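Quick heads-up: it's one chain on its own, the form predicted on its own, in structure tokens.
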Amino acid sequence: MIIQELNLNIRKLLSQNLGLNLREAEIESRFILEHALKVNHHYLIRNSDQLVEANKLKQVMKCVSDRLSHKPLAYIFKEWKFYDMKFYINSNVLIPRQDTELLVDLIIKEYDKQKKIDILDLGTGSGAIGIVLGNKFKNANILLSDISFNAIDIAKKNILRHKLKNISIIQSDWFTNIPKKKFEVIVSNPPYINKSDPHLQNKGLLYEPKDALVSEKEGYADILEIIKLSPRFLKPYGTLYIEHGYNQHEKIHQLFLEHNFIKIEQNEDLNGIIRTTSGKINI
């Protein structure tokens, strides 16, 4: 089978079995072929009439089979791109999503990249947010934390992968084991989904760690703890940045006010939905 024919067959399978639209199926098929054949997009275009070797075809179809079981591509490939950097991923951590890049954008916009600042990434998972910030802020000291030792192992691999010397990592249940120091920036993408949310029945989400998705108190328990305790760990006029659910911005704005944050800002994701809130402490 030649590449072009294989590509068309994969698109058809993905569209019919996963309900993807034509554009989504086209993108996923390309990603699968690039990964399994170890080539880039230009190669696929230039060599569309090339015959796919039997062993390579077997690898391609294994990826397709996994995807048809609703397994996300990131877990099939065991890596994913976030902010143009590749991260090792497995089912012990959430898949870094494009919407979360907004948190990084906001911090880059606010702070001088040459300045020596202290940044804390709470609930780091794969380490994606903190590692991108460590790459952008070469003079910063970045501390990553996570409650999961499995997640910490993955984040350590990603720190080594990107050869960053300005990042350290510890195990901590939010602030429990954080050193008694203060930070210019605290950033977090915590669990914020209500355990009764019907979105949790999405077959792709079944592969992701539930503890990193779901929070008690209708999705607000972990966010509340972070907002409540962050002022103790922020330098004067330091900033807390949080990603949250699509319908949580009003209550979270109120929580920031109740815990004495000022200059509260809320920002929209790529779909025009408010998904991040930030604020500075007034001391």
Ligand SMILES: C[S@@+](CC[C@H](N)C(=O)[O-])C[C@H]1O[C@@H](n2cnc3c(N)ncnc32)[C@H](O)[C@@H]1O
Contents of the next structure:
Amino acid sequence: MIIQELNLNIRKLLSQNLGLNLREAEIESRFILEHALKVNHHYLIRNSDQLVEANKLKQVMKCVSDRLSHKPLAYIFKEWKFYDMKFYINSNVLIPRQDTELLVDLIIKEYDKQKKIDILDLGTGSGAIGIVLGNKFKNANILLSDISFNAIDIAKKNILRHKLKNISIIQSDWFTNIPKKKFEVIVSNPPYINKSDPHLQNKGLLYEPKDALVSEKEGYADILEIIKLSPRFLKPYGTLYIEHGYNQHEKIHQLFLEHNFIKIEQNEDLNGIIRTTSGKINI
Ligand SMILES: C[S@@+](CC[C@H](N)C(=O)[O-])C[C@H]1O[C@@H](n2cnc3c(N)ncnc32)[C@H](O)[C@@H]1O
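Given the form predicted on its own above, I would also like to look at the protein as it appears in the form predicted together with the named molecule.
Let us now look at the entire complex, which starts with that chain.
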């Protein structure tokens, strides 16, 4: 079979079985071909009439069959792109989402990249947020933390992969093991989904670690803990940045106010939905 024909067959399988629209099926098919054939997009276009060898075809079809069982591509490839960097991923960590890049953008916009600042990434998972920040803010000290030892292992691999010397990592249940120092920035994409939210039945989400997604108190327990304790770990005018769910911004704004944050700002994701809240502390 030639590349072009294989590509069309995969698109058809993906759209018929996973309900992807044409554009989504086209992108996923391309990603699968690039990954399994170890080529880039240009190669696929320039060599669309080239025959695919039997052993390569087998690898492509293994990816397709995994995908047809709703396994997310990031777990099939064991790698995913976040911002402008690639990360090792396995099913112990959440797949970094494009929406989360908003947190990184906000911090880049607010802080001078040359400055020596301290940044804490709470609930780091694969390390995506903190590692991208470590790469942008070369003079900053970045501390990553997560409660999950499995996540810590993956994040450590990602720190090594990107050869960043300004990043350290610690296992911690939110602030329990965080050293008694103060940070200019605390950033977190914590679990915030209500356990009764029907979205959790989405077949792709079933592959992701539940502890990374679900939070008690209708999704607010972890966010509340972070908002409550962050002021003790922020320098004066330090900022807490949090990602939250599509329907949580009003309550979270209230929680920031109740815990004496000032200059509270909320920002929209790519779909125009408010998904982040930040605030500064004035003590
Ligand atoms: C939504 S995931 C975010 C992962 C990563 N920061 C990202 O944006 O892709 C939430 C992370 O918080 C971690 N977590 C859950 N409860 C925690 C706790 N009590 N203390 C620290 N981290 C926790 C999970 O292990 C998970 O890695």
